[in-house]
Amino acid sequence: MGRIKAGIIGMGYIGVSHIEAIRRIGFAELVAVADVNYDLAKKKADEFYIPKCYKTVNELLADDEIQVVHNCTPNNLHAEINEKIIKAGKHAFSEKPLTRTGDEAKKILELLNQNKRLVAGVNFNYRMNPLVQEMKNRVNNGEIGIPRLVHGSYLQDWLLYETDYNWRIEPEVCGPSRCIADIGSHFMDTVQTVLGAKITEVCSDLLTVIPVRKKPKTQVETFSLNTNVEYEDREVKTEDYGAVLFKMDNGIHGVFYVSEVSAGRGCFLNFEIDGSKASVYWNQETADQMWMGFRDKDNLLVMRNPNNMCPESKEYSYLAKGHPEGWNDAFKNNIYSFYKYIADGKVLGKDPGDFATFENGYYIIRLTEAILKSNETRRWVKVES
């Protein structure tokens, strides 16, 4: 099999990260990009020496050379474009969320089940950090004993001010949830991956901290600082903060909280798993370190060292100890795992893989919907499958 040829739809903030990740995979080749903003797409194509640039999704999907298509569009386009990718007979790699609603996602899964030769993945990249994979394998190997509790958070500050605005705030674009769906989904996917279990019941409290925001009258880039901009007031209907108690199908209980209005926090994803023998903790902002806690001996700060890692997690660690691996590396690992699955001729539903599948993405959406329902009804809610 020759190099796997790829195309990307959507050249915004995250699209560039996909470009760089594909370029780091030796057996993959990025041959085309497309965006509704053709000038932006052409600028990126020229900057990264991408040979083809298309004005429409349909033009890119009609290119017979392309085998894999990355969907890097805003959330409200995910369902439509993921459906088009599958119908075009191409492997699909979608940014999260898979769709805005569970019903939309279920329709995509039904379509995918009619095209079983296709591979489809969702970009939950934190699960693919080398030390997260190491945690997963150490938990599986019984090093912390029987897992009992899990707790953590994901905090950011990019929406701290009333003048901070983005399409993710608008439910008609992002979906009915923002903070939980945007960053809480990463916490839930990572924890489920490490523990090999599903969250099945939730009890939540959500809050819109800033009920009215000032929307710029001109387009601004995500995570940028806005100065000298004219604004209009917009009511906010999505949450800035959320706290969730949860139960898992293996008996583990847990809690997490997420915020996009916590000053000083950039990408503060962290979680701890407490077992009958030991605890293990990881923080994305210090991704090359893993803490292990014990009662009867000294605690450990484990620095990533490929020579000491489990074989399964060592596969995703490329640098020698002391050379930090972080967010970009986990991002690339997730996409690498997806492409390697295709290159090896594996089949979804039959062969296991490390990347998040459309099935995983669908379940995360159902989890998010259960959290929204719990907040509305003020009670525990079981997750629909």
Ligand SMILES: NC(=O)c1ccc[n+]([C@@H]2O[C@H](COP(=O)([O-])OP(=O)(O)OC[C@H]3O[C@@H](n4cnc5c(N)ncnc54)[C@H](O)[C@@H]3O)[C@@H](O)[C@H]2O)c1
Second form
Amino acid sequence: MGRIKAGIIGMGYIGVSHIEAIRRIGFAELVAVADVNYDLAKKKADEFYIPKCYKTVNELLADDEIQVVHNCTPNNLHAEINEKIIKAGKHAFSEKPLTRTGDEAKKILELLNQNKRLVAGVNFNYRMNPLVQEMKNRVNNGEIGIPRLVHGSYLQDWLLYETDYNWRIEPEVCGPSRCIADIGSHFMDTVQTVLGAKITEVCSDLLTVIPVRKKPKTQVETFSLNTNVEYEDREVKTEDYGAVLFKMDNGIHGVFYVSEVSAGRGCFLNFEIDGSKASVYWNQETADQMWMGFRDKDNLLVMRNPNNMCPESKEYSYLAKGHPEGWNDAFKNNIYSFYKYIADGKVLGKDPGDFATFENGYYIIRLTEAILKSNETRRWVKVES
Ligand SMILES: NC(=O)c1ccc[n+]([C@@H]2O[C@H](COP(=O)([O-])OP(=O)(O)OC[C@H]3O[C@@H](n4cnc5c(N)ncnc54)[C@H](O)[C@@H]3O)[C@@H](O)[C@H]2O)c1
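Got the form predicted on its own; could you also share the form predicted in complex with the ligand?
After this comes the whole thing, all chains and molecules, with the earlier chain placed first.
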């Protein structure tokens, strides 16, 4: 088998990270990009020496050379484009959330079921951090005893001011949830991965901290500083903050909170698992270190060192100790795992993999819907799947 040929749809903020990750995989080759903003796609194609650049999704999907398509468009296009990718007979690697609603995702799963030779993954990249994998293996090996509790948060500040605006504010584009769907989904996927268990029941409190925002009259790039001065008022219907109590199917209880209005926080995904013998903690903003807490001896700050990692997690670590690995490396690990699965001829539903499948992505959307329902009804809600 030659190099696996890829195309990317959507050349915005995250599309560029996909270019860089594919380029780091020796047996993958990026042959085309597309964006509805053709000038942007062309600029990226020129900058990165990508041979082909298309104006539309359909043109890219009609390219017979392309085997894998990355969907890096806003959430409202995930269902439609993921469906088109599968119908075109190509492997799909979708940005999260898989779709805006569980019903949209269910349709995609049904379609995928009829195309079993296709591999489909969702980009829940944090699970691929070497020390997240190390946490998973240390929990599995009994190093913290019986895991009992999990708690943490994911905080950002990119929506701190009323003048901060982006398509994520609009439910028609983003979906009915913003903060939970956008970053809470990462928290839930990472914790479920480490504990090898599912969150099955939730009780939530959501809040729109800024109920009216000032929308710039021209489009502003995600996470960029906004210097435009002409605005119009827009009512905000999605949450800036959410707190969630939860129970897992292995009996573990937990709590997390998410916010996009916490000044100073950029990608503050952190969580601790408390076991009967010890605790273990990791924070994405200091991704190369992990903390272990003990009652009867000194606590431990573990600096990533492949030589001391569990054999299973060592595979996710490439650089020697003292050479920090972080966000981009975990992102690449995720995309590498997806391509390796394809290269090895593995089949979803039969062969285990470590990336998030569309099935996993669907469950996270149902979880998000349960969190929304709990906030509305002020009760605990069981997750439907
Ligand atoms: N995994 C992660 O860590 C992570 C991080 C950021 C964003 N994301 C996800 O990536 C997706 C995109 O987010 P972003 O921040 O890059 O958004 P963005 O607005 O910066 O980029 C989206 C791009 O899609 C293009 N686009 C829109 N409609 C299109 C169409 N019909 N055909 C082709 N291209 C089209 C836009 O022109 C834009 O360039 C979202 O779903 C988001 O949740 C994931």
